[in-house]
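Below you'll find only one chain, the form predicted alone, shown as structure tokens.
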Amino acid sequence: MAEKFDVIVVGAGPAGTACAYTLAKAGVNVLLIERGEYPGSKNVMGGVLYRKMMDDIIPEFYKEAPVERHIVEQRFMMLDQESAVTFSYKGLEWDQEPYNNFTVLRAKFDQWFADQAVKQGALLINETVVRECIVENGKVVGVRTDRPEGDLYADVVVLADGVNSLLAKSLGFHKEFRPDEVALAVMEVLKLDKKIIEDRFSLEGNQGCTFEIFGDSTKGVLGTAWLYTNKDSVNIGVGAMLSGLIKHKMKPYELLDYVKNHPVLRPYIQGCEQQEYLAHLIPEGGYHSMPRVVGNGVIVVGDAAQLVNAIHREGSNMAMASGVMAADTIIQARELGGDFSERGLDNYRVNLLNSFVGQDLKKYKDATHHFEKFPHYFDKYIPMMNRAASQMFTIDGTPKREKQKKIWNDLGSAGEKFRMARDLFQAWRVMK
């Protein structure tokens, strides 16, 4: 007879593990299935983990979790071919517990997090592929795996199987995501001596710094590059909309090489030794691309539900929050008599949309598509801003009023100035 669990969670990333941990802690018999050799082996992200959502699950987790550095400075770089305008915030309040965010290496952190779920009572099975959901009378009742006699049953199945979830797609929850709804990210982990990192990025002890890089880093395609500090390595990566890469016939690893060799960025990684290369699709369609997230006997969480805030580069925190909300909904349904129908589980959808996750996705619902439609924000306006900064900061005997006049004239004709003002207004509208 096939084994039966209360809940089966497919995928041991931040969303799935947060769900399994919360369920197991409440005494629910939960199975966590991971297709990789271990949790984190097939995951990639820029490397920033926000404290609040994880702290809600395991208070003061950072005292024992394998975090790299707590971030005290965030830099935002507007990059041209030979220049950069950089905005930065360095807050010493972030240098004190409970901290704001951390850099992490997912291969280490995901393993640790899954181990905590196991300690709470969850059963973790690695190297197992879920081929399909088992549906009986219109209700998901389990999963079919690639193992011999691999049919497993449960009252509820939670799909945390990542971007372009094949399981959710097979249930008709979404169609194939379009190239303008996903980004392709590539990243390298580069080994660098701890002392060199601290000197190069003006850090002390376990302080960390992050760079978010816009403009020339993606050669005008909608996307960003990043540079994050770990204990004795740095993460450097670039992500761009798949549609833009296809349109401009760009290869992602060539784009990453371009970023690594950019004259403004190259000094930060000089002398580094490559440790790891990673590539991954990231859901960036946002609010409009969210699939159906609840069905009879099934809930969709994390990347599988398109829960990524592309504007603020947030994903893992939203994933964890969704996993906890899914678990809370299942626990409540069990307490109210075991109604695991779509109606009985719909509180998850309601709570998700009313939370910061749904609110932020709704706030920026049109931003990604707007900036992709008008690439001149990156390939025209950023270089224009950098040229203006260069002129104002170059001391050559020219009066500042004349410099300002030249900058104004360089903006173009009256019609071009009007279009620029209109573009800036439109950008404000989609971001407000």
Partner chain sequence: MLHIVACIKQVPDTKIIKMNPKTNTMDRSSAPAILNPYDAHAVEEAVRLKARYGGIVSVVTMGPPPAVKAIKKCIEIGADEGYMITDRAFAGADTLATSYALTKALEKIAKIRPIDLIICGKMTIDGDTGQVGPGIARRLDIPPLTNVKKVVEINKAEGFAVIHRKLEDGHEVIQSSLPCLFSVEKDINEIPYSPLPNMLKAARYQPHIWSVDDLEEVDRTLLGLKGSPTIVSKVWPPEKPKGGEQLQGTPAEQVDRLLEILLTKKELFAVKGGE
Contents of the next structure:
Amino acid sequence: MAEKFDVIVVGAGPAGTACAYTLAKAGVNVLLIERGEYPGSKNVMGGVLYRKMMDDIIPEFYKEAPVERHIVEQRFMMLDQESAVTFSYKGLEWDQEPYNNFTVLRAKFDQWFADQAVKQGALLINETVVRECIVENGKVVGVRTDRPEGDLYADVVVLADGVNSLLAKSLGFHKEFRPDEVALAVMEVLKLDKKIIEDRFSLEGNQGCTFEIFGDSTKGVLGTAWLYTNKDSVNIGVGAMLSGLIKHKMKPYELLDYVKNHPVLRPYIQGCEQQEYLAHLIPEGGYHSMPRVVGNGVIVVGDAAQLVNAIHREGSNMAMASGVMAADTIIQARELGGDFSERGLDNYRVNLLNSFVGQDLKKYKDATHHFEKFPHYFDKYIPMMNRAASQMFTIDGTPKREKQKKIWNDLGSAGEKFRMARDLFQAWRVMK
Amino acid sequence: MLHIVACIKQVPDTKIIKMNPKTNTMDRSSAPAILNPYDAHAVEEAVRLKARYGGIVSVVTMGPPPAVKAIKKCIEIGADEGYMITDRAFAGADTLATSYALTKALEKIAKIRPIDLIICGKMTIDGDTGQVGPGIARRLDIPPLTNVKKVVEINKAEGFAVIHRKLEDGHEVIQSSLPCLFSVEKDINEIPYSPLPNMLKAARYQPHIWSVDDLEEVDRTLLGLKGSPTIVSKVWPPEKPKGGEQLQGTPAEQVDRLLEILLTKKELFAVKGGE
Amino acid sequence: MAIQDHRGVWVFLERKEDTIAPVSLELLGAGRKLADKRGVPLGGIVIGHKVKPLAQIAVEYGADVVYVYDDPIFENYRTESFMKAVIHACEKHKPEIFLYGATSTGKDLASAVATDLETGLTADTTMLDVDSETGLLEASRPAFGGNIMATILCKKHRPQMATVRPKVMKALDPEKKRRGEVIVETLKVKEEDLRTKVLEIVRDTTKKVKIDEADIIVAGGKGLGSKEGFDILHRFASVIGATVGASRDAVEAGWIDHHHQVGQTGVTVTPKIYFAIGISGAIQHLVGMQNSGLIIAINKDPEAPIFQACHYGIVGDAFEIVPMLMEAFQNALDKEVQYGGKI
Ligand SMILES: Cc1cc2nc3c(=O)[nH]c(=O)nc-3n(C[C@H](O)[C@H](O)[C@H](O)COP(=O)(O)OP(=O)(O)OC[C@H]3O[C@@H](n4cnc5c(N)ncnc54)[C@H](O)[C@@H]3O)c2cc1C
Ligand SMILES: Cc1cc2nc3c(=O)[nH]c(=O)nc-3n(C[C@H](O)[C@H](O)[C@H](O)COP(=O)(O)OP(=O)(O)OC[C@H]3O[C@@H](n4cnc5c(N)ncnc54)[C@H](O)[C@@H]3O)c2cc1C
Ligand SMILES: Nc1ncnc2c1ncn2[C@@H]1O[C@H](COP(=O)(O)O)[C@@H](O)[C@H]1O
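Structure of the form predicted in complex with the partner chain (previous: the form predicted alone):
Every component of the complex follows; first up is the chain already shown.
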């Protein structure tokens, strides 16, 4: 006889684990199924974990959890071929508890987080792939795994299976994502001595910093690159829209190689030893790509529901928040007598859209598409900015006033200036 | 009803291990801990014998607390019970001290349920000696049977087992009294993908955990580093070969050059005949 | 018992068919050096039925004294019976060092004996040395999957025991004239005291690959890509009269039987010519073939470590190079045959 649980959660990423943790803490009999060898073994993330959402689930988690460094400085680089304009904010208010953000290595962090869920009473099984949802009378009643005697039943199945969510797709919740709805990211974890990291990035102790890199790093494809510091390694990666990569016939690892060898970035990673190479999709369709998130006996959370804020590269926080909201909805539905139909679970959808997750996704709903439609930001304005900075800061005896004039002329004809102003205004509109 | 106990160990995956070139120590974080692959076959064989004759399969391990994971893996394969002995006193054990500690654990397990058969892996991939199994057998004064590649029969009623023992050029068929100890080859069986109920059982399972104080009549001087006659006096990286001549030119030129070289060394070709 | 009461270096003489196993002869060679350095006799122990003639062979290969346990009860190797003989001899004659071949028999016996004598045993040794003063045996072996070498000492227990991998030590040239002492020991072991019986010994005659005896080995690795990829190797091997070898990854991929595996967990080979084709040259593979007479590597990655371990290297695609080599050899062979010779 196949066993029945109250809830089965598929996927032990931040979304699934947050959900299972919350359910188990409330005494719900929950099973968490992960296909990897252990939670985090297959998971990829640039590496910034936002404190707030995790803190809501496990207060002061950073005292126990395997976080790498707390971030005190965020740099934004506008990269040209041999130069960069950089903005940075370093704030030592972030050097104190409760901190702001952390870098994490998912292979360690997810495993720890899942352990905490297990301590709350969730049951976790690894190395098991959920093949499909078992549907009876239009209702999801369980899951079918790839193991012998592999069926299991539950009142509710939570799909936290990440960006591709084949399971939600097979339920007809979404179609295959289009290349302009997903970014392909590749990254490497590079081993680097703790001491060297601290010297190169001007850090003390467990302070960390992040670089977000725009412009030449993606060679005209919409995307960004990043460089984050861990304890004794750095993460360097590039993510670019799949559609752009296809159009420009570019391979993601070629981009990464380019970034690693970029004369401005190279010195930061010199002498590193490659530890890991990872590739992953990021859902970037935003609000417009959100699939159906609730069905009879089923809820979709995290990346599976396309909950990523592409502009701010937030994902894990939204994943966790959605996982908790799903858990709360289920707990509530149980208390109200156990209506797990689409109606009974609809609160999840409502709460999600009303929360920061829904709000932010809505706010930036046109951003990715806007930037993809207007590549000027990358191939024109950033180089322009670099030239301007170069002229301004080159001390060659030219009076500053004359320099400004030259920069102004460099911006082109009146028509071009107008176009640029319009572009910037539109960018401001989609971002605001 | 047989009671079969498999001895299992958690080991760093030496396939992907990284060494620290300065200290010549293993970078533990680079190597995930896994169930010793040979021991998985020991457990699988025990589970198969259970299916054939009925009975109970237990596993025992000596190791640090995280080794619970390896025990759970054995429950996934189909073991019923898991015992772990863990204590600072065991640390630094060589094969002699390991077999002593495990023997004490096995004696205690035997009091819970008499043991008919003990199965070990051929060797561990970290210790890599294959000595612990026979060591345990000697201490318990039961016959050690190494290189077992097939179990023909276990006859508890008449108290004997028949097995095939692998030799360099074939095998021998051996009959032994029970209880006895097998060290099994990797090719004795293939480990199937565990059924889901086993996975759930393993996820829920809590092994029995004992410290030295839980064991009986232990001579502490025989444990751990103190009880180990061998010590590692130094470690060094294996010698790197010097490297030879890279042939130059187009593929055709390289081949010609190689042939030329080989033909000057005709004595090498005084062939004995190939396959 | 006091350590200084122990004297002499011993070798367990494993029988193979009607003679002494090659590994035991190699150990006599290695043991001879240790014994000379210490200024002590080199002993051998041979156990079996009608094995006395083997003692003389051992002497020719370097033994000063050979202890013989000759009895029908020792007809077949059994841990229980052999162990009793070895322990009997050790307790009576107290050797300081005791070496066994790291074969299934040697390892089995040594493990049991070490436990009963409560002494240290180093497994799979590949290097041996002794401190001439203290008599401390320095037994070195690959550890952690071959990633490092470790030297292991056994300071307070005797005899110091080690199993030694076949083919890494060198046997001496036998000298017919060498004289040594043969001591016949008697030990009564009763059949009813033994709990194991050898019912049958099955020699595997179908398995023709004796890769460790081959003069030329053509070995392939993961780079050959498939079982079909190995076909070209088999053809090449038959052209030049070679035996096919393989890396572990190729074996694990199921392209070829594991009898062909060369390396740490496979066989150690010392052919006159070793072709490594599509093999990266991992340390675990190298330890199994690095003593070959002439090593030729074919690999398309110029950075592959195998090029550090070979005498001649060709950077190129195996599927391009091997057929060319095959043809070139075939032509050369045909020419030679015309002149009545074989290369
Ligand atoms: C390169 C990159 C950089 C990023 N950087 C950041 C960042 O800096 N900060 C940030 O907050 N977010 C970042 N994100 C986004 C963030 O990683 C994701 O939003 C987040 O991991 C989503 O969590 P999740 O639990 O929904 O999905 P996942 O983390 O993808 O977890 C899904 C889990 O489900 C398992 N699974 C899938 N299918 C099955 C199945 N059929 N059966 C069983 N198990 C299954 C998977 O193995 C996996 O463990 C980044 C993403 C990428 C790719
Ligand atoms: C404890 C332990 C014991 C081990 N024991 C052994 C052992 O006994 N024996 C053993 O071999 N290994 C052993 N290994 C495994 C060893 O570490 C390596 O993984 C293995 O030897 C690699 O096999 P490979 O060279 O065939 O494959 P790879 O490392 O994948 O190398 C394939 C090579 O083929 C080349 N190539 C690809 N295509 C072509 C082409 N068309 N033409 C030419 N070249 C091509 C590639 O450049 C590459 O160098 C052991 C490992 C461990 C941890
Ligand atoms: N610490 C341990 N705990 C349990 N069993 C062990 C342990 N060490 C070795 N063994 C068993 O002994 C076999 C041989 O190990 P080794 O002598 O280390 O190669 C292994 O395959 C296990 O079955």
